[in-house]
Amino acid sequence: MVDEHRTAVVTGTTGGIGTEIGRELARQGFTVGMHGRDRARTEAVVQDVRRTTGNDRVHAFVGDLGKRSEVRALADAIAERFPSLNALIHNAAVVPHDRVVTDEGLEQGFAVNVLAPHRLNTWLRPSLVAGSARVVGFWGGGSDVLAVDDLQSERGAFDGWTCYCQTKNAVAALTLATAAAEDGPVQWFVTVPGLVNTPGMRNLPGRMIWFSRLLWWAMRSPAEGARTPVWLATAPELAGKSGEAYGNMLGSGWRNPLALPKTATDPEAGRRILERCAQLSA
């Protein structure tokens, strides 16, 4: 039977893993928010998920994760339209290949994809405890770096795929601090989607190009991608088991018990960043 009450809202969905997470759950029966920057191509993404689901039940949500105003009309936005709220899944990312600063001051790569979706989970906290829902964050990138004292990546010469890498580390320290730090409905996880052949993995900076140009052919696809994240959010057996993480970068154990690298997974780093990312939401 099909429950038409369940909602999520997944980010950064106009294509790759975010589109598939979106479909896979409408074809469950969720209510679905999907977001993206731009909202001619976000409508269209929502159109076609609900040609191809028969899920008429799936809405656009438009905004950039890299200014706070938008972070906050998003919020808004979505807690009007979701007062309780069972899954939310932050799938949005940049994978930088200069050193941008926002608008408010801060670097690109930290801002999407740290600061946005510590944002969002303090600004739609309402919706998430009414839902007792399940937030899910993305690692990525296989790397241990970790600066907590230089998050913006502000000393030395920028490297795009370095930035992407710390982000995705604090990403998983901000996601596991928040799950220590919470003693309440909401259950928080880890994920890593694997190596996907996505557009963003086909244009990755600097010397990964090479990378994704050689190993496209062992990737997975955006809809196997999307098992890990969407299987977290829904799964009944995942109940009581907040503040872990799953998910493997090929082959079949994507349910599997993710081995996070130790700079993420420490909490003091993740306290630091908790705090920080606070400070920058008051």
Ligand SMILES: NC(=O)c1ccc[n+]([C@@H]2O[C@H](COP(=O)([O-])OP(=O)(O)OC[C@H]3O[C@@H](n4cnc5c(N)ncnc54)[C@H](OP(=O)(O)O)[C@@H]3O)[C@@H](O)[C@H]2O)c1
Second form
Amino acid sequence: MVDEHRTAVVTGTTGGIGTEIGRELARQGFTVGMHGRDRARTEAVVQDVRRTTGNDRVHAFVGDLGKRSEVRALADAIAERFPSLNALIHNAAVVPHDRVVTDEGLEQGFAVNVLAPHRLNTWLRPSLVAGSARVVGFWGGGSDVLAVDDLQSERGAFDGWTCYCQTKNAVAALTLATAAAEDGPVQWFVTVPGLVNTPGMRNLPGRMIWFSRLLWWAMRSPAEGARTPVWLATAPELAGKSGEAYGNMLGSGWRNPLALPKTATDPEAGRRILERCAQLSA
Ligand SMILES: NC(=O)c1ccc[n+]([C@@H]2O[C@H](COP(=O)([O-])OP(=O)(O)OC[C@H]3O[C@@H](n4cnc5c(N)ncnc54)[C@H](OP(=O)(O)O)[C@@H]3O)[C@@H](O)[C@H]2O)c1
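With the form predicted on its own done, generate the form predicted together with the named molecule in the same format.
First the chain shown before, then all remaining chains and molecules of the complex.
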């Protein structure tokens, strides 16, 4: 049990921005939980972060975010080690290429990008309250698409990029709705890390791979992409704030307020997604 240090958990740290968020928090002296879905790769990242930061209080947590039982076990393992959690950073995400359905019959992008963060928020609630945590959800994609009555992307021909954009608007709406629904000590933020050169960006589905190749030259490094989420998790000047979005896609204003699309800021959409996720997390 660790409670004498500032504590943070970051999901999806086996590559891209998540690795660098964990590394920077470790560098700042946090006790860090680094999550991945593969034990060997997660342990390897933890060893690398320990070696490069000199911080031994970096720990591996494993679980597939598309599987309810694994998210449950992950939440239990995190709660046991961190009865008080100061930051929970929902970095992990999938950009689906095809419509894959989980054991629970849910579309995988929705399960990993939207429902898993809600389940961790719910099942880690005592730790989050005890640590007056900052919880950071990740927006992305850039399209104003969100069909609240088709969260499983069942209608029409499946398009992986559209599905991803929908999940990102949904998780932003969910985060803002969660902030609006409570008056507690937990602070809720949405971020975009920018356009970042990561394994995920190098493997976009369909036409989007060309978009990503065209913009290669302008992309941020994963360490640069980590700046806004780390700032949201740590900045003293954000004390007392909640339900706000920060970051930008390109350029220098990575602490800028972020203008989310209409669908992501629609309170009714957020309320309905929160309600649906609550049913699925019960
Ligand atoms: N890169 C960008 O330009 C950009 C732009 C806007 C927003 N974002 C957002 O920033 C965050 C990080 O993006 P990134 O580009 O660094 O992503 P990435 O390179 O694709 O890495 C995603 C991470 O999530 C993990 N993950 C995926 N599915 C999982 C599952 N079912 N269970 C557990 N872990 C899973 C991956 O694990 P594996 O290693 O096992 O695959 C990996 O560690 C995402 O939320 C993304 O939407 C990124």
